[in-house]
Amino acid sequence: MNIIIFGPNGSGKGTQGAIIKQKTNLPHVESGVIFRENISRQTELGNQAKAYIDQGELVPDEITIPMILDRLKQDDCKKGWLLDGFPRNVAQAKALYDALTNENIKLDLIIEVVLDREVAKKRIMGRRLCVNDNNHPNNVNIDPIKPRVQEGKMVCRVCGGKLKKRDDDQDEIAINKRHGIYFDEESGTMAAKNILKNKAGEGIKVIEIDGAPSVGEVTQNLLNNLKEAGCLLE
């Protein structure tokens, strides 16, 4: 089975991720934690995307597109994966639609999370990392996934570990970039998933789910709706 998942920054699209991944056993391929963690190992791939990412640019296509393409080429992706993040513009849609294609892979399901972007960048703004597991979601602008509080200090409230602020997080002016690229649907993240959408006469199934109710309420959504596509291991 391989799916993406498309939601605009702050949707919660990433802690969605990390459940389907748990019920479907696919490998969670998210560009941004490739990012992430090429810069906290300072490898080369880390330090050509640190200053796009930090200012809330696009990686560039050169980069992001073969870093992409090739993890999916890997052992663990041959029994399917969940990709998220990726892609974000016309470009790399159809790279990775042709990817496919040439080695005769079918993308079966398309599922996006809806938001509206005021939303979207309030909770953006009120995350935060857990320094143990990037799937432990915590948010201070969300109650049930709030940290806990531990000695006077914010802790994960899943494994009481430290939290963290990602840099583009913070920053209004990159936010608004993140957001205008997602929601451009010339050319940016809406147009590359219209592209693969069109598809779906080919047999790609759509999921749209709503982001805005609580966590737990869009999990359930999600997972009546993966059942009813046949999705979820029993």
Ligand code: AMP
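Give me the form predicted alone now, not the form predicted in complex with this ligand.
Partners and other molecules have been left off, which leaves just the chain.
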């Protein structure tokens, strides 16, 4: 099964994606992880991507698309994948659809985690990343997932690991730029979602989940919808 999950930064889609991975055994292909891996290895594409990310800008398609398509062709994706963070604009959606069509790969499901823009921004600015696992939810602005305090320092509420901030999480201007791209229904991510939905036709399933409740509630709603759609094994 091939799935794409959408949601604005701060919606918790990464956390929900990790749960889907656990339930389906599909590889969780995250564009952000691919970028960070290329940046950490200082590949040519990684160095180019870093310059844009540091400015809160969207990485250009000529850098992003080769990274993503190469990942989807790797062996662990042959039986299906969960793509997170891509496509982010109309051009990427069209390029992805054309590439999948050329490889005779069908997109089976689109998941969208829906969240108000201002709520999402507040969540981003309170987000803290666990050095052991980025999918451990920690947020100083959300009571149910506030970090633990240990010896006077905040640590991961799940594993007790050290926490860090992403510089761009504290940059309100950069956040507004990212959300501006996501919520753009003319050429941004929402437009990309609609293009894929329309191109895939009647055979594709679409699930919309309210991202406002607690992490546990969102997860349960998502799992219920996946079961109803016949996309989840017991």
